[in-house]
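Take a look at this single chain in structure tokens; it is the form predicted on its own.
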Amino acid sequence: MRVIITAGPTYEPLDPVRFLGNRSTGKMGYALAAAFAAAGAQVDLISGPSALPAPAHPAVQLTRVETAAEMYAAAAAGAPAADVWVFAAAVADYRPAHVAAEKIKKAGDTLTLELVKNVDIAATLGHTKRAEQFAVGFALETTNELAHAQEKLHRKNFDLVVLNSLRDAGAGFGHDTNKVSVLDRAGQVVTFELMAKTDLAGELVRLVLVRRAAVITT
């Protein structure tokens, strides 16, 4: 089986010192690529700037890159191969319609940028995948965060998406713990209490693997 996994955050850059990003660490998306692996797939895993070193294992291929442009390529281009899909990714929406050849300068009391949308890689790629294909996303919600979940699984084309919300202690961007939700096309829904997000990963496969299983026999 082979898996491929968006990880990290993008960073789309303003000039050369700086650029608009989040706070994703990538370690949910390193932690299922381990995962995976652990459990016999071969692992593309695409990852924005991270901190993590790559991951052990020898069936993890790490690819490394910065903007949303370059990880939809990334994944664009290894998504026909692959049996599972998933989108771990924090990708920035918007990126800067003009970057700066120089340091932009201090003047003035405020500083408009102008804004223009970056591709949706789950979205784009989710029109082009197959039948016998299973993807994953992730959602990060604030509000009405079911609602907004399960839109999104909709319209990217998931067969799962994996919630998480800004309200639960210790979940989320930076934590080394995670408590998520995953919710199915037939609006069932599994909660998975707080814990390690090394540990949530391994539930995470476990879940994939038989969900996958089901809808290729079915």
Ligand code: CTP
Given for the second form:
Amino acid sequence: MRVIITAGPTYEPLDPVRFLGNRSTGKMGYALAAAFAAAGAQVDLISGPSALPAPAHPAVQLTRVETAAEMYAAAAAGAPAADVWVFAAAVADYRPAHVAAEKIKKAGDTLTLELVKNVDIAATLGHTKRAEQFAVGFALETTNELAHAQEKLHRKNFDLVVLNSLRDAGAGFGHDTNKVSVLDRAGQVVTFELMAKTDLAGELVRLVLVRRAAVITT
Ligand code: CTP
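Show the same protein again, this time as the form predicted in complex with this ligand rather than the form predicted on its own.
In what comes next, the whole complex appears, and the chain from above leads the way.
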């Protein structure tokens, strides 16, 4: 089984010394890479800037990228040959419209940045997914969590979507723990207790293997 995983944040440059980014650490994606490798998969881990060391398992190949465009290029190259796609990255939805060649100097009291939309990696690849391929996405929500997650599952053609609510203490960015619910296309919800991201990764891999087997045999 071949798996591609996107992980971590993306950094969108503004000038030679500044970027727009987010607080993702990559912990969930890296834990999933290790768990899939431990289950016998060949893993292509495509990571935005993260302080984490490369997973030690020899079946994990790490590709480091910086921007959403670079992450898309790497994911699009690996997706056709992969059996499972996991989109765990916190991809910047927008990037600066212009990247200044020189450091932007301080001038007026306010500064307005023009941003343009980035490619939606999961949605774009989702349209190319074959029947035997299996896609897992993440959704980080603060309101109407189940409805938003279900909408993303359909719009991005996921088979499963892992919902994090920022309302849950110990869940989401930066923590070593996570508390998630997993939704499928039939509207079924599996809820997990708060647990270490490394343990949750093992549970998610087990769930993907079971659900994927069901997809392949039907
Ligand atoms: N995703 C992606 N490329 C993007 C944005 C998101 O691949 N440009 C993926 C994420 O890795 C995740 C899923 O899409 O698996 C949902 O990401 P999220 O940020 O929750 O959704 P958005 O589509 O960005 O919607 P919004 O920010 O409006 O909630």
